[in-house]
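Take a look at this single chain, the form predicted on its own, given in structure tokens.
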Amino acid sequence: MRAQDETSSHLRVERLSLPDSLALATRGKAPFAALGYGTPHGVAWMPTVNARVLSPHGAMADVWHVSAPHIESGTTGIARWRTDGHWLLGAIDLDEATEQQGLAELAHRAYRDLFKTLDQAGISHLQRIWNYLPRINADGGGLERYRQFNLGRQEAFLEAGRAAFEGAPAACALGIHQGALSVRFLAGPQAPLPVENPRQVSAYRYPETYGPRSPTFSRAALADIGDGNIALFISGTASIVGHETVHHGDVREQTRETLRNLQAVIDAANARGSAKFSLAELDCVVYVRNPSDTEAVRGILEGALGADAPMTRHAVYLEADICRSDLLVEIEAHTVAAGQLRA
């Protein structure tokens, strides 16, 4: 791959409707990359989340732009990527039926090639990861499939000498009803600053009752994206206090608890530098286990933040299973604010 230029590149992200996202390409202004929600496959710079969109405004995309003029695309093993020499967005899709391997093996293989991609690109710092796996809560031959995924993922982190505990990147892992194991990843030139939630046990410190290997992610991460801006990437957040699920069977209370956790993460992030973030300004993806709960979840968000808040107006709602079968809703998000980080 091409070596990094001496001049830096800054990154920005905007949320657009699918027609507006695709129109960029027709005008000859295809962006660096995009992560699409409900978009069709086959757009080279827009890997897709294979989940049903529940939002009234339909399919959306988070579109990433870079300031560097040159963008290179390629593959490393099973990983597809685009880079400007400073930032890299990659996508991996592995179908179990085709590959004839178990989920732990596929997760290990996916992350092995993810790290090979970063090593070859010379862009070594993971900023954010999105994971989507079919039937996340199903039994996988004596071990829940999410726990199988955690086995393979953490093993790859350890083999690559990557931070699997303190310093792990922000991430989410959701269940889709069909399709391939899908991993999307953003990497950049500087290590992000991990952020934990004081209301929760760090996921990588969960007790063994949650599986033989703990989930490998930080609750959030702060990244200097250039041009005087700091990005806050918030991992999948749900109704968990300590390490236990709370408000079993009550989607409204789970949503309220999730908002309290998001606010706790934002408060922790605001203490790490001069950039100041707010809950109302988040661009979020809301994963709902039962589509019939969508309006109840939307009502809680609008009641807490107001119908005109950017978070409520731009939220993308997707049908997805959460990593625990007793969780009904999960929210992941990102936002950007001007400022600097403190070590």
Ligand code: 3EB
Given for the second form:
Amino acid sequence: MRAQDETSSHLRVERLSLPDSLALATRGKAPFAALGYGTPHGVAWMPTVNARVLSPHGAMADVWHVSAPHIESGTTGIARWRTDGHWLLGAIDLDEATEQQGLAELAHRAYRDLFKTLDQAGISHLQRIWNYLPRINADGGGLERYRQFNLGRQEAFLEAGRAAFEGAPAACALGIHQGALSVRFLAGPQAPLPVENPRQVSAYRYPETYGPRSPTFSRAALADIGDGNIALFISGTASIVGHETVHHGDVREQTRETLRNLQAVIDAANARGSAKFSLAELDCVVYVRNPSDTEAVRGILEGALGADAPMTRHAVYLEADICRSDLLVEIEAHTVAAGQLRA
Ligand code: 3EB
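Return the form predicted in complex with ligand 3EB of this protein as a structure block, the form predicted on its own having already been given.
In what comes next, the whole complex appears, and the chain from above leads the way.
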């Protein structure tokens, strides 16, 4: 380990059970930040994905640690954030019932304040975004709500002068059953390296049949997190080949296709430097549309990876709708490996 200094901060992440992650704060000061999966429990350093947990080990959290000693927290408009001066984790929750605005406008507002947060903190580079929208597939007055979200999101990226096509951050966008429009974001000191999937059309190049404005995300992003480590952030990945959904109505085949896509993204990432990632090592979140499909999806993962693989053991299963009504499952993930990115 190199000595801590003022000019850099190493980022580290660990996946824990919810009780273990909460215990970190009772043994001294709170960790930098965490993203919880399950019912929210009002801990300021742990914004939560408000969805039903379908896995047997219950609620989990990804806890992020930094090596810089001082953590500051605050709000910028509607965004809450924590930062050590190098890394920033932010959260936005907008309740449509009280906001009285359409989803396109709300997404636009959320992202405007997200970019304002980064500008004010001087932490410019988005590494990863997690989006959660109530009723994602419902009609929002002539346009599906996910497509409305895409309108507001892309508009905010363009207004802020941010890369909305090549160079867009890694992201996921899921439909939750209760709660607010929620955006969680991780930013850092350097622009990550975007990675695409050769089996899929880039989402920012989807044809207009999927909505008037394309989704704003790269398939994955590679980030130097210090101390000789590279993080791979893999966006929400589903049973899409080219730009089309494949295996309609077949959750097992959709899961197999999703694993092929994850492997293709990992292969593309592994070609970008000396850090070598593997499917079996991912810390993933599996979003399942129909809770009754959970065992089928778990069976495919276990069969493909083995019961002892870290990915099998660490996987969190959440009930969520996917951004296309014909998709039954989606997997997003992160993983860390020692190495360097090719210059
Ligand atoms: C897909 O491949 C599935 O709108 O931010 C995956 C990841 C998906 C991110 C987003 C959407 C998003 O198109 C959906």
